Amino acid sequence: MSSINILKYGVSSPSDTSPLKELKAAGYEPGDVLAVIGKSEGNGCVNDFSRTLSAHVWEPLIPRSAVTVFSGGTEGVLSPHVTFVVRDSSTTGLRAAVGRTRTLQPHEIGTSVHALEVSSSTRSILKESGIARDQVRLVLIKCPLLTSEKVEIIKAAGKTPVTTDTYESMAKSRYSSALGIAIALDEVKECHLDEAIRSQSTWSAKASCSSGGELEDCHILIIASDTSSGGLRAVSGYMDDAIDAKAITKLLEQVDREGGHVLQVFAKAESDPTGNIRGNRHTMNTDSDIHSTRHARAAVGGLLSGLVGETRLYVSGGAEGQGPPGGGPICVVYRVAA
């Protein structure tokens, strides 16, 4: 477990790796970062190569342990950016471990086979940093999907793709991975896992999934938060809907009472499954033009961004169990004075 500072830097494109000169100049080393989380200008798609090329430049540049998570998507307000999770000498109040699960095989992606290896590398994770379940305050985790070549790959060996459907692959891998956390967190109980997974209904309120195909594994980053020590806070809750601005006002007022400032936000958007949204009808699941998770990620990042006064968040699309469906979670991460 370390303690952990967290920055964040804009770019100008999927590949600008010019933050790191950034964080250089605020003290810090590359060797000091456990993580690298990115909004890129990508569709969030299946076919979104903006993530693979922001995977392709980091990786070479941080340490082998660190992980990458990389979120195509900044429709409307949001803006393309970086945030380092680095580790810092000082008890800053933060904590976060970072790990990977096995290579997962291409049958298994969205699977209960994958939630129950999440579930085990989190664990792991947990129980060898030191954290306590009660302070966790996020688990951000980038999944696998399922392409054309991997669908086609698993029926050549006889068995069962998960879907055929390679856009579908993305939810099912993110719920798989919401699961686990769930499991590893105590929020679902571990013989409760195959209804679930038949349900499709089960939830986190601490998970945040991304998947693409730029990952063969998934790259777990859980972040603790010690009131005890230090000016680094984090605080967690859920959106019930993708306009439930009191969940968001209630985390800003509690950083407003202890005088505090907004580092980062980190949210799950996802366009609620009954095609309705507190009785009215919306149109993000029969948009033949946008995908709903676009029309989503700009909705929940448009009403953040203004009660917030940043467009630098990370706002991810699909949110497969991660929170109640058409709701999502929040984490936000700020500074007070120590």
Second form
There are 4 protein chains.
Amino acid sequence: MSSINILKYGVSSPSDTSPLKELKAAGYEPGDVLAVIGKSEGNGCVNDFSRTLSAHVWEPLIPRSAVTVFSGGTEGVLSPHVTFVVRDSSTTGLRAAVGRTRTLQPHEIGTSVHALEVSSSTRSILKESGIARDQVRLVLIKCPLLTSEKVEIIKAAGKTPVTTDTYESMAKSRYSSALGIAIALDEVKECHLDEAIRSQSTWSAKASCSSGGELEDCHILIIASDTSSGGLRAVSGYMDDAIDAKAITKLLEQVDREGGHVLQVFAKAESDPTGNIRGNRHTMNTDSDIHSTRHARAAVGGLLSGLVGETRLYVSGGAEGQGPPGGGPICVVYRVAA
Amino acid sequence: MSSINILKYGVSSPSDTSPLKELKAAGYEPGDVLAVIGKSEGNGCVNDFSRTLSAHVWEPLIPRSAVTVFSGGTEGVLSPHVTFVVRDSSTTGLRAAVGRTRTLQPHEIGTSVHALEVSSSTRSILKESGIARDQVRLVLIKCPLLTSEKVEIIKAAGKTPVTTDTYESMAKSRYSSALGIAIALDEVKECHLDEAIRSQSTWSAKASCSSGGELEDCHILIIASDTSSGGLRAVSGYMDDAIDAKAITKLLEQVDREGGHVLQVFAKAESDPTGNIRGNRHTMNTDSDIHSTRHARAAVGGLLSGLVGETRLYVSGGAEGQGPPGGGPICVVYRVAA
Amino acid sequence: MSSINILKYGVSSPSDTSPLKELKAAGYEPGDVLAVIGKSEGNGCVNDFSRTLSAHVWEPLIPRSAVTVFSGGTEGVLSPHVTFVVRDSSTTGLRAAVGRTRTLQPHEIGTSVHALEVSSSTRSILKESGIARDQVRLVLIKCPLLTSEKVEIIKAAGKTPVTTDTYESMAKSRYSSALGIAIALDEVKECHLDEAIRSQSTWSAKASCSSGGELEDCHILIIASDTSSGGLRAVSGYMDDAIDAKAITKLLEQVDREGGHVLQVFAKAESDPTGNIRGNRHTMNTDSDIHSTRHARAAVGGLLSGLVGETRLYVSGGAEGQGPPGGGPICVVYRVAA
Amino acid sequence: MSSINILKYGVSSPSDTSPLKELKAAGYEPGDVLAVIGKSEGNGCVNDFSRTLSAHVWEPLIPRSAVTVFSGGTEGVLSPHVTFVVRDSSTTGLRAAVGRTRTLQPHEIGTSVHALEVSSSTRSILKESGIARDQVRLVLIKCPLLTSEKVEIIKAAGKTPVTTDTYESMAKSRYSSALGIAIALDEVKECHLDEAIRSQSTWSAKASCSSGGELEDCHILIIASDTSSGGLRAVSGYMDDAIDAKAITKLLEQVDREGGHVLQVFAKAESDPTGNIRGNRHTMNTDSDIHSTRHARAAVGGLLSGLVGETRLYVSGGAEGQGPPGGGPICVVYRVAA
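Output the form predicted in complex with another copy of the chain next; the form predicted on its own has already been displayed.
Time for the whole complex; same chain goes first.
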């Protein structure tokens, strides 16, 4: 278990690693890095090479035990940036722990096996780090997807892929990851796993999962708050739908009341699967030019940026199993006068 | 000059004219319609046939003197709908007047000739309707664009198109329309027209202009507020940038103070031409998969929908000459207890 | 049964009906029209309103018994146009017959019920028109798709949609239509229907099916060749993959040998589901910016246009059940000196 | 001057450098590499990070003097691959030479300064390598583009960018590069440079230029044929329009006559700027969902792949100054029995 700090910096491109200099200027070494979490400027979908490029340039610069979570897509006003989670020798009030699952076989992606690997790895990380479940504010996961080649590998092995649609595999992978988190945090009972896989409708209030072609295992980052001391805090909630400004302002008002200022917001966004928001039709699911995850990031990113007053926010698209359908979890990390 | 009412209804597709039944149920006849203003669900760009389809199905149903303004693009949470501006025999507090310019020749689109046609038509409409400039809350214009064929026609005639890029012609057309409004409303002096065309940086605080391939002239709708009596009001302002939540909440708070409830919001959105919002980079101008107008509508539509609490809002993309660069005008129409 | 002629004309937009004048100039009346088959310039996917617009402007101009088949997507070099199938009082050598299925309920789309409706309607049309199976060169079908609303209607009725992905519903609908054709033409036995629905891998060599949101039933057009007399002929074959130039040149060489010239080519195109073409990877199935049907139309349209020497060709995307996987049927209609 | 060989290999992703092993198995060392030319699977436009990723992984593996030319976009049937140009100690019949211009300042991109830098560098490379102008079959250039940041840098310096539209800057950059080649090869006289910049309509028959955000200078590769000995040859021609199959078959027939087989084809493709191909309208310039360069690559890639019989071909989009408007140069490299 580490006491941590959170710092974020804009990047000029997916291959920009200059924030490392800024991190050093702020008094941290590359060896202190637990995680690099970034929004990169690709389409956030199957063929998003901005994520791969970012992972590629950052991984040689940070410890092998550190994880990267690059989420593609800075639609609308969102600004490409990286957020560092770094070990801090002082007691900051925030703690974090990271880990990985084993490599998932292609045919396991998006299945109950995937969910169980995530839940057991998450539990191990919690146990080793001494973080209690009720201190967890956010579990951030980067998980793999299916490409055409992986689909063919699965079929050649006589197995059945969870889907043959590569874009849809991202949703299936996110859902299994979220379900694993929900089980690890006791939001869902493990005995309900099969039913949850069937229904695709269970959810965690703390999960933020994004899929990518740049990895084969799941990268897991847990952020926990311990308000007993230190100036850093994290609070979480969830939006009931994609225009749930109240859920956001409620969290921001808490920050205000405590005299804090926002360091970072981690949010998930998705298009409502019913095709409606508060009774009115949206067109995110019938737009064959722009995938719904891109629409959702743009809209929720616009709302969050307006309310927070800045655009370097972590808004990730596709909230299957993460918050209520059509909505999504939010975690606000902030600093108060210590 | 007509006292008017504003009513809006969702549509199930760009060819859905069932709102006419709802209009009748609300006590109005097709002959009362001054304007049909719609958000249709195409890409809002050059090849947006949802706009053409909507104009096509609506125009036979309304008086010849009425205008249609269909703005394509319901990115993110925005919901396809139509807003009727109808004559009302009682004194409502809101007035409106409509008109058209003459047909613009292809080589005139986006030029100072275009701006002058708009300004003279707008002035005529104001004069005939008896609306004073300071009562104007919104001037909504639908204006033409250049297609490949029009570009070739211009070249064949030995003339020079304002641009050979069909998507960019939409921006040029919006700018000239907005400039025409600014001149008609005395926001810009006519003697500064040439300079304003050169700089492409002058703006009106009341203009909302959108381009489309479905017409050859400009459709003009003016909405004015006369608070001396009646229960309908309109208030306008403008966003300084695409995340200017304060500009919106200021208007919404005024509605609240007056005990009103929002009937409709008309907003313009654009990507900041500098590539930055409050010092942080955005990627709307370098995304070659999604045009910047689509990004901007999604983001500002998300913010507005969150703050207003509903998604059937008129958010139009491309705010050249409409509000400050990167921002855009907003007009809130609301009803108070009469 | 009617002896028919085939005429094609370019259009300036999806709402351009001026080809009707050209048809009259060629000696035909609107009442002679059996079918209007068009390539319109939308995305050819779920939200393609160019198809709806074209159907909307054409249907009032042709007999109620005539069918429209608008296929969206003129990617690459393809040129928007309409092809008329008109009754001809002389014996031309080509015959055609048209019809429709009953309206399909949303939950039936893409199922075996859908396939059976198509096969029984196709058989009826063949029987009534006296066209023998071995004379059939092409069966062209336009069939419905699932929108978000239809998916919700199905769920509300306690039924299960064939898919909840609106884009994928287009593929399922095409496959069921093609399977219906295959059964009607005795290419597949009806007793193998369930297995064929499961495998999604059976195919017809004469089917060309496209899906659209602009209709609820299936429009069916059958083109048959009777070489006993007249100057019009049709020959069909199929491409084994998307670069099978030999399959095309073989048909064109036959036309040449008979001293004919091409009137129209009807082709289907699709991305190979394995992700490979002749052993080399393609990226159509992993491109989250452009759907695979658009890629396939552009590529096959480029090949066909180069070989035929013109761009007003009917190339439709998504060849599920139509020709071998990754390939697709081709039908060349041509005129010889009578 | 080096005698060279040409080898090509498929890649599984933009970061796949496994072809280096295949190159070694074929008897070459990384130190032999003069150039790595690749088709990567991004959008080929401003935000194509597949190109950047490929350049990033390959540059550390090849000599500093070697150049990379990654062209984004494998639309339609095209297959991602890399082509190596390697020094060969035997006399192969093909020669190549590479070099770079100095770094171009942002305000120089797409101007006559850019063209002059290319022409002088090209001339120097020709002179140093002893390649005669009439032996040149292809000059391949990778050149920079303008991003939002570069546009702001130019403006901040009180200078004027050649365009503020980042996508359009790619076209301007390609044109200036092509013009530089045309001057170096005496296809255009240097005294006509200013006029050529104004008209944007002059062209080289040997140029193939692509723009990218991954470099600041121009990478230049010249391929020349010396048929006096050796088994490798190159022949060049150009397509008059995007469906000019005859131009291709003419070259392929020459290869056949000489008993050769094709090693690689380098082609440029573009949408005809008039909006027509052989008198029929195309929609590549009015499609606001897919940029015209993507359409053109897909269509010409489909035609070439069909005629050549394979899909690992170098088809680059945007042929401004490269071949006649709407067409583009083609260079076929082939091997004959020595």
